[in-house]
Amino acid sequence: MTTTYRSVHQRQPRLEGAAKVTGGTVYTADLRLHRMVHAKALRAPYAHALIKRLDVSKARAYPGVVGVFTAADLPQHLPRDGANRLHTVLADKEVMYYGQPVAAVVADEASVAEEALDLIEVEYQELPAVLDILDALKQDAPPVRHSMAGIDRSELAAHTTLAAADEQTTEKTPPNVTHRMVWSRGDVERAFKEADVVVERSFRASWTHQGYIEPMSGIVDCDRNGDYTVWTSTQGDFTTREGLAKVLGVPETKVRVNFVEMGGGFGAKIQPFGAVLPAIIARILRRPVKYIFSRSEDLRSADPSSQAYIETKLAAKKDGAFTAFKARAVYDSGSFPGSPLMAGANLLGAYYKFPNLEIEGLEVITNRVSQGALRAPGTPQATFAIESTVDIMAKELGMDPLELRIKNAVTQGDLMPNGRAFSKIGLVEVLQRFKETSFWKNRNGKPSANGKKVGVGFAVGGWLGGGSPSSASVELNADGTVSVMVGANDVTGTNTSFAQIVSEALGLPIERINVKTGDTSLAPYAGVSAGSKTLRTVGLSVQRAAQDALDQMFKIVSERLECSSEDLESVDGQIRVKGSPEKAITFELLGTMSTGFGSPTPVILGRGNVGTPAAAPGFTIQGAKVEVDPETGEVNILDAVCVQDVGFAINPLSVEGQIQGGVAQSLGLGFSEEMVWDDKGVLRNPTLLDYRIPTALDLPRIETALVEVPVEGAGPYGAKGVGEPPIAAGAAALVNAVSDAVGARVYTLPATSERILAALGKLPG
């Protein structure tokens, strides 16, 4: 029986969309405060160096300069553990990556602060820099930190597993490795010996930037009582509050983070990198401090997605059954620990059934800027490796690559590499739906008539889904409208979906529902808006809060109409008796009763809260059809499709937009996006003119198909997170399509023209 919904499962334009497209939305850079000053940072020109002399006297004397700050001027309580970039506000004696701030100038005008930066004199002693991920693995590699020589590496990260890992092997862990893990089951070596076909390859994925429109930014004021007020571009107001409180050494109640619309983040704006420096300076000056990254600064020294090196070895029987998988995944964390190694290594072996498995994961630090999250962090790199390997295996076996994947796809109860069993998942349903798409049915279309080669490829992808506790409130107003308060930042249109959930629960038109994200002193708690969990976690709280408010209204009305609550229903802004619509009380009357002076009726305020909900892994399959010029290596994407299990589409319009955006980003990772450093560790493409993000001219129409395999209790109506899975598979699909077109394979992302020509033997590899 098909359930009919009035609000959820309906296509609803984003409620804040008009303000954004007409320029009405206010962002951090738009704000102006009384007595506000501007901060600018001097950034290091070396990837690794000692600071021998730092003279800021001329800058301090420059007209209009309010102050100049170095590490020596920062509060002495500031943590200097070297394991957390958030605590390393300004370089203290040693520079660990190109673009690291070494000093900050504060002036009444931003232009004056920039001019004064040129007056700061710094003398550096350049040190050997560790730049390549494989060089970082060498036992004789120079230390990423000069201060690391002779110290216990466990001081670098609380999460390190080095001691345990060293006990499992006769080899000592290399000096720049900060995390090591091994997952295994079965007898891998025996399975390889007994296999009919074995495929063994190695892959690389390059550093990439999230490419958001709004750069890192923050404004912080500190009053005479030591209370901080913060406006910043962040994916999590409560996460920002927590991080700043730790850095400042104050209780979280002393930090209030105001919600400000964010111009894109994609995982990069989880940590408050744009707010730490102005917060510390505001503490010293007792004035509001504004700190806005330039685009070049953002590309050089924000927190991009890391490079990875992955070795794979896959065994199969003649019938296509996979018997063993072995992999070694190395993730570059940049100059501070904290890579997405665990997520990437787990998903590397989580798409297919492997009775025998061994995955070793290593995190290394290098003299790069510290890495951050990019939509399903660690997963595009891992997916590129495993899906390329599976495609090669299909060719070796002479099997249809889709049927090979269907045969081996994981289902409920199968184990992930970390030993946990999958709950209800929809990977097989996604694969079967992909077979029905026009993309797949028409894959053997006419070849290009201009001498170019046409190929089709696809890849599986997925994300296990994050989780965190959350809460929400739903309040009935005197005019019969409803106010919904959440603490989650609306980065993907989630507030619109929350309004739909409340509308469905209360039977109230969506235009009478107002959803707001409150500041951290007023809003109910919510975790960071990341990990494809906001709709799932906060949405459950909103759903429960709406039901709580409805129960309160039913109780009031049942007493007034002298009936049972079970006999009532809520329809079109009225609570009425089922079957007797004339017996009703409107929301307006209820609102007046519950807020009126002297009224005995209590205020109607529903509350909802949840802990971390059940896991809800989401899987996707993406296809790409490409045209490749074998003479130039140029790739033209002709067609793209994405089939994804979304659990339940609260707002199909928003879901499709999320999927299309993820596919666009993923295809960019596949053919153009790459941060390029020279042999000294200097970024050579620190502008969006040189860092190549796909435009509308580069991308085809992206077809989407939604599969719904709901998981009860994991999200409202069984909804799953949809933002992360679509970025996982596109790069692998594109490379598989290029291989299908030209008969040669690229093993490093992105598949640039040069790398394609090298694979064809027309350029040196």
The other form holds:
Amino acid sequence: MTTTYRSVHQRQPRLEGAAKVTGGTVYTADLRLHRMVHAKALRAPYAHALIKRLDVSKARAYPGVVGVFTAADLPQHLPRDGANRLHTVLADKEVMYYGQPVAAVVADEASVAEEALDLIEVEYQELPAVLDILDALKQDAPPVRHSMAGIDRSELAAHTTLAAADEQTTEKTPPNVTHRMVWSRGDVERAFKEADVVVERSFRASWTHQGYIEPMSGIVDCDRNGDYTVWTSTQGDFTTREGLAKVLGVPETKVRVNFVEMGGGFGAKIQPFGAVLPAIIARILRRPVKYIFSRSEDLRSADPSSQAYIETKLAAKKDGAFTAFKARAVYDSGSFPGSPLMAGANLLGAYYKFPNLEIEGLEVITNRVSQGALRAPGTPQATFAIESTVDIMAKELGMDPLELRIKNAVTQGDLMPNGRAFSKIGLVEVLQRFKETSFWKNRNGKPSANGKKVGVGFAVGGWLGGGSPSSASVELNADGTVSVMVGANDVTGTNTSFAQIVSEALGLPIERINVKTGDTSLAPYAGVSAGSKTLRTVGLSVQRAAQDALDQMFKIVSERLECSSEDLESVDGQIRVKGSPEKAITFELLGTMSTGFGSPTPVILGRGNVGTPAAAPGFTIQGAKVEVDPETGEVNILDAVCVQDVGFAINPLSVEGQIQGGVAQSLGLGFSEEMVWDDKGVLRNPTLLDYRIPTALDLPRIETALVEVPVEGAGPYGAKGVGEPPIAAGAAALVNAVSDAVGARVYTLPATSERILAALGKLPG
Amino acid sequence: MNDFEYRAPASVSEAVALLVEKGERARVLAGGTDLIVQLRGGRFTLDRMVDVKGVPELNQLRYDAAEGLVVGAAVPCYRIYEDELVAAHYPALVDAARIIGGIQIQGRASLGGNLCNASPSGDSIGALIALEATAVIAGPGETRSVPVEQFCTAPGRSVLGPGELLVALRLPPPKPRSGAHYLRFIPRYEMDIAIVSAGVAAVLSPDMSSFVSARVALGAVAPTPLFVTEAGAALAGKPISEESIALAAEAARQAARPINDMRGTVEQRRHLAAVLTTRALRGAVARAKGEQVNGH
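Please give the other form, namely the form predicted together with the partner chain, since only the form predicted alone has been shown so far.
To see the whole picture, the full complex is given below, headed by that same chain.
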């Protein structure tokens, strides 16, 4: 049976899109408030150092400077030992990463604050810095930081929904290893002995930046009642409220976070890094404080994605059946724990059926900026390792790499490394659909020419999907229009999709529906927009709120028309009796009735609130076709595709766009994006010139193909999370394509021209 | 950033006078694609910015079969690659002008500014050296001419003294049976800085079988753009063959003295110097034979 939909499953242009693409959207940096002052941070020039002397007197005396603040000015309740990044607003005695804020200057003008930074005198005593991920594993490595007491490990657990069978670190643990866990089942060693083919390799993935266009930014005001008002570039207004309330030591009722459009976050803006410093200073000054990172500051001192080192060992029988997988995954968390180790280590062994499995996961800290989430955190690194290994295995077995994947792909009931079984998933469907794409049909289309080599590669990717409770309200206005309020930050067109859901539920044209993200003092609660969960969690609340409003309207109409609610339907802005369309009451009349002066009819206010819905892992296969110049190592990406199981596409236009964005980002991780540090831990490329996000010219047209394996209860109409799966596999696919083209394989991401040349043996050493 | 004075002179003499008055504290503005970025980045401060876009001599672009090409120092890139005569007689100059920055940058950026910025990786400089360009410099004293290969003295430094102004670049008319080609290697498709670049010009014998002479210039492999005379010498009188080209490429590789930085390593740059010299030579030979060769 085919259900026909009027609003959902339709290609709906983004309702806020025109303002964005014409420069009309207001972002945090655009806002100016009465009596507002500007904060700038002095950032440490060393990766690891003690602050021996800090003299701010000259900066304080500089004309136009309103105040200069150091760790001594922080609220007394904040821990002084750098327990967690959010609370470590300014370095206190010890600098743990290059670019760490040491002091802040506040002035009438941002440029004056910047000038005064130069007048602050700091005497540092440099300490040995731990930078390499393998060095950080060593027992005799110098400590990354002096005090490890009270260190906060809660963020690590937040990346996964399971209770990990993890081991606590012990006294024998190397000083910079902050977490170790092992997952195992079966007998891997025996399986390796009995296997026909064993492939063993190791991989590295570099530090990368999320590459959002709007840098970290925040404005915070504190009035004389001690009430805070916040405007900040964030993925979660409520998580910002929660974080600020903790740092400030005030109840959440004292913090109001306004919704402002965000120019990209990709996971980096889960924590309110842009708002903490201005909040603390606003409390002291009782004036609005604006704090905008420059591009360079953002690249140096935000929360980029961590490097990883992964060893794999895969066993198979001659027929291609995988019999064992063993891996060791090390994730660098930077100077604070909180890496995506669990998510990465789990997905590392989650794409295929492995009867015997053993995965050891380790988190280390280093003297680098603390890491944050980047779209499917930990997954591109893990996917690169497993999907390179599987490609090598296909070659060793002489099997088609796609057939090998189909043969071993997980289905419902199969176990993840963490011991949980998959619910209904669409990986096999995705792999089958791949064969029908234009990419696949044209994969042999362009032969190698002019000495260049053409190759095709692909890789499986996935993301389990996060979840959290949510709520929404749907209210009928006097003129028959409908206002929807949510607390979720719209980062990918979710408000447009919510409008489609309400339009579908109420039978009301989308033009008469307005969805707004309210501020935290008014809006119904929603969790942070992250984990590919906003549409499927908040969307369920919106759907329920719309149904609740409709039920209330049906009740009123059934009384007026003296019929049963069951006999009513809502079509084209009116509620009518099924089969007797002349018996109807319009939304306009209902709006008037439910708001009119003296009217006995109650206001129509629908409410929806749900807990975390069922899990809905989303899988993809991504393909890349590349042309490689074997003399220079240059890679030209000719074609790219992503097939993804999205459950149900509420707005296919938006879904395809989001997938294309994810693919673009994944290809950047594959061939160009990398934070480059010198041997002292100083970031060498803090500009978008040298931190190479692909430009439009670097990328081909990106084909998308949607597979819909809906999971009931996971999201409205069975929708799954869309945002994260498409970044998982692109880098791995690109490296597999390069290998197909030139016969040499790169084991470190990104596969830069230099690494390709080295793999080809064209560079000495 | 401190306050500074903005002046827009209408003649070379007026521009020189404005520059002389402030010495090191004055800077010349043409397209501003380097100057304004550096100023805002705090690389230097200044008291006076002298905008030369209104000076006629700095905006001339004219070709004459006897005199060659004159490119005013402030002529933006797009005028160079849209000019049919330039495209016909100096395709290597078009190779370079087309790849500086992106389309928007090319609407403003000038070859003169690219040269005066004196970056080791300056995209037009290798092509200018290969094409035997000279820099015409006005100043408080006599107007003087300096071959482009002698113009840059260190990263960001040139032969320009206080009060001196680059007026134009003069390129001799192309010799019979000559061709030139400029190539650059960057890590992405556009909007990047060369890891290595190579500008090559070659003159072929009347029967098109051997090299009469060649000029090879490399970018981003030394503190200044490098004129590799050894590579040219290796080709003089040699037959046109892959073997001859390989000798020149090896000379280029040997001459390169690059550094390791975040854009590339010493070994990668040496390797690419040879690859790009080889390819640019092939392109130059093809152009000398009248064949069409694409730019980058």
